[in-house]
Each structure stands twice: as structure tokens, then as C-alpha cells.
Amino acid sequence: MNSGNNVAHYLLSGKDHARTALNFLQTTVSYGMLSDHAGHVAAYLLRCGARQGDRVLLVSDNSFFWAACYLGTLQAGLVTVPISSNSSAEDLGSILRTTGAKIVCVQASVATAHSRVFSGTHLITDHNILPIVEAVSQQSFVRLHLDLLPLPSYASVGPNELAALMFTSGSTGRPHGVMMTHSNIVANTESIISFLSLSAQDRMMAILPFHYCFGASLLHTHLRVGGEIVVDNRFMYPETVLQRMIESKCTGFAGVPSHFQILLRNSSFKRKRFPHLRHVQQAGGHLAPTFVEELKQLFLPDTKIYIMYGQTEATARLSYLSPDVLETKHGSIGKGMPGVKLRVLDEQGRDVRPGEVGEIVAEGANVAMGYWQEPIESAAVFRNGSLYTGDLARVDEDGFIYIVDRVKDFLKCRGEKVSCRQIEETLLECDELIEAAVVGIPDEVLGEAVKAFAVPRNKNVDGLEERVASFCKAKLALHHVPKQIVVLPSLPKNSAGKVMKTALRI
């Protein structure tokens, strides 16, 4: 046991206290300030009676409050449980019961809106609000700094002790609490820093929520190297984010597919210039090849494009496609990142031959321990130290991996397995669309037919269904052509920007 294993110590120790860590719209936070406030949070959590290993719920938008509470929880040797501030009262109550959390760090708007959910808990709010009578105790973030001395040290932890419960997105099913250890986070952070060659000179634009593993990885990597995170929660107004990227001289940008689709087809992204932008990261789902081509035309050769693949169960990232082979390995997710071994296995557990399809299986120090209080689900996904991802893929002669689709995202049309992803890729070749999603519906003849949801880039949608249907008929096999096409102003997404197909299937 030693404090060096503690993620908070790993991220904050040895930094120049005067250097900017977090850059917000109205203020900046130095490494010294961040470390100091995290220490105050840690001291207060322990004063509330928390013991090492206890869970602390963190419910907030990206903010100084979020970062200090996250790091303070880890510093105290407690387990952080970050969830979206948009969570319903039902979801908040369910996660509180499931995790047994007795302390909640929560932004004031959520605490006020769902006060009854927090009955019997100790609350830390981002600013002063009226007393919530159901709470055992209540304190504001500002008062912590005035009333307490910061915890002077970091809790000693073993490398395999829990650091966080990160809940999966729930985009294809019920969310699971992924048990991440201190060593999981350190291992994944080191891998990402290595292949991105990050340094203290890097300045990342963070539009992804920190409660999402991809967003958290941006925080981890840039704090570790002593870089700067520019935080902007206004992506619904993309022009403001793009302008801030330019003004703050960002060297990095990261997003999920929906972010890039909106930027490329519904903003001035292509007309702007980003002279300081060194790299772009895309992960969190499959970005259709047509959009990757648009990114290449926009950024190469000056800005490197990293196509990455990962899962919450792997702490964040599993693979990346090197920018050097972006042209020659079109559509690939690359190979395992440093410290990660990726294999594609058939149903007998053998490595597939080039061109054959199997399941991606991962090994590495970043693979989580399992799902919180879900032994059956854990046993199915985490086997003998390996992560069975549920993603089907093929490999080429050089060992590069190409995802075919999620196991759960195939339709069975006329007895044939049909990939939703391939139909979605074709739909997005239609330049009238920004986004598209495909689900299955019952059909007496086919067994299952295609239902497509399409988001237009322009407001004029007269006759769009017919034009999209004609486009599909020219591009797809007859039984792959959507039986129904529904035009929507946007697709339902979670707080990380990932499409929620569960909502489309209702």
C-alpha cells in the first residue's frame, strides 16, 4: 500500500502550482488551486465519517466543482461514482441504492430539483442553497475552503483497490457500474499519453462530460502531463465552441461521432482555420467513412487525426489507428494501444484468419474488474482477465482490425444477418443528412425489416423521405432498403452525445 498508487497523487503531484490546469469561460484554475480545493473536499468527506472504499456520488456538469470533488474523493481513498446531471430522480435513487453512497457531491440545481432523493445523505453543493431538510448534513463548496484545512496527504491504496464506478452509456441496454481500479486508470492514462505524445504544452478543448469515460480520460491525460483543459459546455451552439478553440489556441479536440457530424455538416467548421490544432481524437462509436474523408480533407497533413476504439469496461481506450496509415487502412480501428493486446476470436476461441469475423477480446492492465454487484453479467463479459467486448470484427493480413457491428446491433432480414452500421453508413452518404440510425421492426415477409431515422441538415424537408428512399434503393440490396423512414430534428442522445437506440426502439 502506498500513496503513489493513488490516482489523485498520480495526477497532481509535482506540478507547477502557478500553471493553469482548467480554463473556464469566466475563470481559470491553477494546479495549486485545484490541488488545494481537492484537499479540502477530501478532508470534509472524512469528517462526514467516510471510510476507505466508501462510495461518493458526483452529479454535476463539467466544472471546477466537479474536478475538485472527483480528485478529493480519490485523495481520501474513496470510490467516486460520477453520473450525469441530467439523470432522472428515478435513476439517481436507483444508483444511490445500488452503490450504497451516503455522500453526494451535487450541483445546486439538481439538489433542489430532486431533494427527496437525497434523504439520509451528506450533501456538498457547488454553491449555497436553502437547507434540504431530508439531508443528514449540507455544506457548500465555498464553505469547505473557509472551514477546513485541506487533507495534507493522499490515502495509501493498493493498485487493485477501487477508484471509480463508471456507468456505461446504456445506448444499447441497461447501464452497468464498471469497477475501475487505481491501476486501471493509471495504465490507460499512460497508454494514451504515449501514443498521442502529450506534453505540458498541450491544451485540450473538452466538450465531452467528465462523467463519461472518454471525457474523464481527457482530464486524466492532460493533468498528468501538466497540460491545460479548456472546458466548454455549450456544444449546442457549436459556433461559440469553435471560436473559443481558436481564441484559446487549443492543440487538441475530441468528440464522439455526433459531434463531428454536426460540425462537418451544420457549422462553419470547414471554413475556419485552427493554426494551433495538433491533433483530433474521435472515439465513442463508429464515425461513418464519408465523415472521416471530410475530416481528412479538412485537416491533413497539418493536424493528425486519431480514430480510436474503446469501452467503459476498458477504462477508456483500447486501440487507435495511427495517422500514418489513415489513408491505407481506411475504416480500421487500428491495433491495440501500448499495453493492450487485442485479438479477434471465433466461437471456439481461436484467432480468426484474415477476412473472417469474430469477437474482439482485450487483455491489459486497463481492463476493469467487472460490474458492480452483477456477478452473472461480469462472468459473461470479464473472463480469465480478458474483456469480451461484444463487438464483431475482422482482421486484415497486417493485423489491423475492422469492426463489423455490435453483436446486439444486427437485424435478421429474410434469414440473413444484416448490419445496422452498414446501412447507416450508406444513409450518411446522402449529403442531405447529418445523422442516421437504424433499428429493426417486425415484418411478416422478412421476419425483421429496416426502420431508419434520418436527421436533415436543412430545415426544408419536403419530400425528404422519398428522396432518401430512392437513394437507398440505388445503393442497397432490396431487403436492406428501409421499410419505414422517419425524419427527426435530432436523434435521442445521452449526455455524452451517443445515440440511444433503446429510445428509438420504443
The other form holds:
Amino acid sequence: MNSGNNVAHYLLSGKDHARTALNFLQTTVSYGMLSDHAGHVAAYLLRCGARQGDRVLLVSDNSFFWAACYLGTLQAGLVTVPISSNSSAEDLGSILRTTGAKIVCVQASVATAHSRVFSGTHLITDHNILPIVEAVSQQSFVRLHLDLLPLPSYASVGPNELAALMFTSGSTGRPHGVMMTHSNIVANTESIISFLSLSAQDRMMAILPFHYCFGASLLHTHLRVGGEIVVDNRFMYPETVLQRMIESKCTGFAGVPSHFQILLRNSSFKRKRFPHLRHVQQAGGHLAPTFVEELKQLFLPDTKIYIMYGQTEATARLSYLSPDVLETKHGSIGKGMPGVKLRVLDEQGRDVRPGEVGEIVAEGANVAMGYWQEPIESAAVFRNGSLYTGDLARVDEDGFIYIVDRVKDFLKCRGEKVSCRQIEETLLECDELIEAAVVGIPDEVLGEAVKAFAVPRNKNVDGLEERVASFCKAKLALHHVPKQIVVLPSLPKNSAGKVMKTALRI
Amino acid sequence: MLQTIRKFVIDNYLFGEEDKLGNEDSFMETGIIDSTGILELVRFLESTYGIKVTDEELIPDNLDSVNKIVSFIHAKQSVSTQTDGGISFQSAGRLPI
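Alternate state requested, the form predicted in complex with the partner chain (shown: the form predicted on its own):
After this comes the whole thing, all chains and molecules, with the earlier chain placed first.
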């Protein structure tokens, strides 16, 4: 046990206190200020009676409050449980029950909207609000520094001590609380820093929510190197984000597929210039080749494009495609990142030969301990220290991995397994569409037939179904052509921007 | 116009709960609409009011509340009836951020 293993210590110690850590619209927060406020939160949590290993719920948009509560919880040796501020009262109640959290750091608007859920808990809110009925105690973040001194030290933690319960996106099933240790986070952060060559000169535009592991990894990596995180929660107005990226001289941008699709099809992204942008990171799902091509045309050779693959179960990221081979290994997720061994195994547990399809299995210090209070699901996914990802892939002669699809994201059409993703990629080649998703529907002849959901790029939707159907007929095998095409204004997504196929299958 | 826009937002994003929407409420701060929802709203405005919203006009000053949308559409419509073509709208390039 030592305080050096503590993630908060790993991220904050030894920093130039005057340097900017977080850059918000109205203000900036220095490393000194962030350490101080995290220390105040840590001291307050301990005053509430929390003991090492207790869970603390964190419900907020990206903010100074979020970062200070996250780091303060870790500093005190407690377990942070970050969840979306858009969570329903039912979800909040369910997570409070399953995690047994007795302390909640919550933004005022959520505390007010769902006040009943928080009865029986200690609350820290981002600013003063009226008392929440039946809360055990209530304190405002902005007043913490008036009442107590910051905790001067970091709790000693063992290498396998729990740091966070991060909930999976639930894009293909029910969300699970992934148990991440302090050493998981440190290992993944070190790997990412090394292959991205991040330094104190880096300034990352963060539009991804920090409660999502990809968003959290941006915070971890840039704090560790002493860089700056530019926080912008306005992606619904992409022009404002693009303008801020230019004005803030951001060196990095990170997004999931829907972000890039919106930027490429519904913003002035292609017409703007980003002279300081050093790299772009894409993860959180598959970006169709047509969009990758557009990114290449836009950014190469000055800005590097990193296509990455990861899972919450692996803290955040597992692989990356080196920008050097982006052209030659088109469509690959690359190879395991430093410290991660990725294999593709057949059903007998043997490495597949080039061209064969198997399941991606990961080993590394970033593989989490399992799912919170779900022994059966944990045993199926975390086996002998390896993570069975549920993603099917093939490998080429050089060891580069190509994802075929999620195990759960196949149709059985005429007895043949058909990848939804392949059909989605074809649909997105249609210039009129901005998003597409495919699911299976029962079919008397085919077993399962294709049902496609298509989101048009502009208002010209008259006859769109027919045009999409003709497009598919020209491009796809007859039994892969959608039997049903539903035009939607948008696809259902979670707070991180990931498409929720579970909602489309209803 | 105000009622039509209110109805669209309430029906599509607030499950019909009318009392949850003030005409000055920021869609962004209240979290009523997300990044794809705003595109859906823009498509509705374009088809209902016969306007074209450019990418650069997709900013909070023009669209982030019911009242802002009403002002924006009035301004767009008044320009479309003129022919000088020299009037531009608030766009991201001039935002004080």
C-alpha cells in the first residue's frame, strides 16, 4: 500500500500549480486550484464518515465540479461512480441501490429535478440550492473551502484497490458497472500517452462526457502530462465547438462516430482550417470507411488520425491503428497498444489463421476486475485475467486486426451470418444519409431479414425510402437488401453519442 | 409561429409535458435537445417555414430557445423577401466565446 499508487496522486502530484489544467467557457482552472478543490472534496467526504472503498456517486456534466469531485473521491481512497446527468430518476435510484452509495456529488439541476431519489444520502451540489427533503446532509461545492482545509495527503491504496465503477454504454445490452482499479487506470493512461506522444504542450478539446471511459481517458492522459483540457459541452451546436477549437489552439480532438458524421455532413468542418491540430482520435464504435476517407482528405498529412478500439471493461482503450499504416491497413483497428496483448481466438481457444474469424481476447494491466455484483456475467467475460470482448474479427498476415462485428450484431439470413455493420457501411455510402443502423426482423422465407433505419442529411425526404432501396439493390446481394426502411430524424443514442440498438430492436 | 415551435419541441423532446418548457429556456442548459435532436429541429423549421439554415447559422444565438428561434425565423423570412442578398446572420465566426 502506498499513496503513489493513488490515481489522484499520479495525475496531480509534481505539477506546476500556475499552469492551466482545465479551460472552460467562462474561466480556467489551474493545476493548483484543481488540487486544492479536490483536497477539499476529499476532506469533506471523510468528514461525512466515508471509509476507504465506499462508493460515491458523481452525477454531473463536464465541469470543474466534476473534475474536483472525481479526483477528491480518489484522493480519499473512495470509489467514484460517475454517471450521466441525463439519467432518469429510476436509473439513479437503481444505481444508488446496487452500489450502496451513501454520498452523492450531484449538479444542482439534477438534485432538484430528482430530489426524492436522494433522500438518505449526503449531498454535495455544485452550487447552493434549497434543502433536499430527507437528505442526511447537504453542502455546496463553492462553500467547501470556507469550512475546512484540503486533505493534505493521498490515501494509500493497494495495486488492486477499486478506484471506479464505470457503467458500460449499454449500446447492445444492459449496462454493467465495471470495476476499475487504481492500477488499471494508471496502466491504460501510460499506454495512451506513449503511443500518442502526449506532452505538456497538448491541449485537448473535450466534448465527450467524462463519465464515459473514452472521455475520462482524455482527462487522465492530459492531466498526467501536465497538458490542458478545453471543456465544451455544446456539441449540439458544432460551429461553436469548431470555432473554440481554433481560438483555443487545440492540438487534439476526440470523438465517437456520430460526432464525426455530424461534423462532416452538418457543419463547416471541411471548410475550416485547424493549424494547431496535431491529432484526431476516433473510438467508441466503427466509423464507416466513407467518413474515414473524408477525414483523410481533410487532415493528412499535417494532422495524424488515430483509429482506436476499446471497451469500458479494459478501462478505456485496447488498440490503435498507427497513422503510418492508415492507408495500407484501411479498416483495421490496428494492434494491441503498448502493454496490451490482443489475440483473435476460435471457438476452441486457438489463434485464428489469417482470414479466419474469431473473438478478440485481451490481456493487460488495464483489464478490469469484473462487473460489480454480477458474478455470472463477470465469469463469462473475464476469464483467467483475460477479457473476452464479444467482438468478432479477423487478422491479416501482418497481425493487423479487422473487426467484423459484435457477436450480438449479426443476422441469420438464409442460414448465413450477415454482419449488420457491413450493410450499414453500404447504406452510408448513399450521400443523402447521415446515419444508418440495421437490425434483424423475423422473416418466413429468410429466417431473418434486414430492417434499416436511415437518417436523412437534409429535409428532402420525399421518396427517400425508394431511393435508398434502389441504392441498396445496386450495391447489395438481394437477401441483404432491407425489407423495411424506416426514415428517422435521428437514431436513439446514449449520452456519449453511441447508437442504442436495443431501442431499435423493440 | 411561437405555438407551433413550442408544440414541436414539447411533442418531440418533452413527451408532451408542456409546463416544462419556458420560452426563454436554453435547450443546451436544460438538456432538452441533443446534437442530433437539433438537426431534427432544423429540418422541421426548414420544411415548415421555407427557410434554409446554413451550417454556420447552427449556433445558440439563433436556435437555443423558443424565443430565439422565433426571432431567427422572422429575420430569415424578412431577408428572403428582400433581394439585396447582402444581409448575413449571426454566425459562429463572430460568437463571443
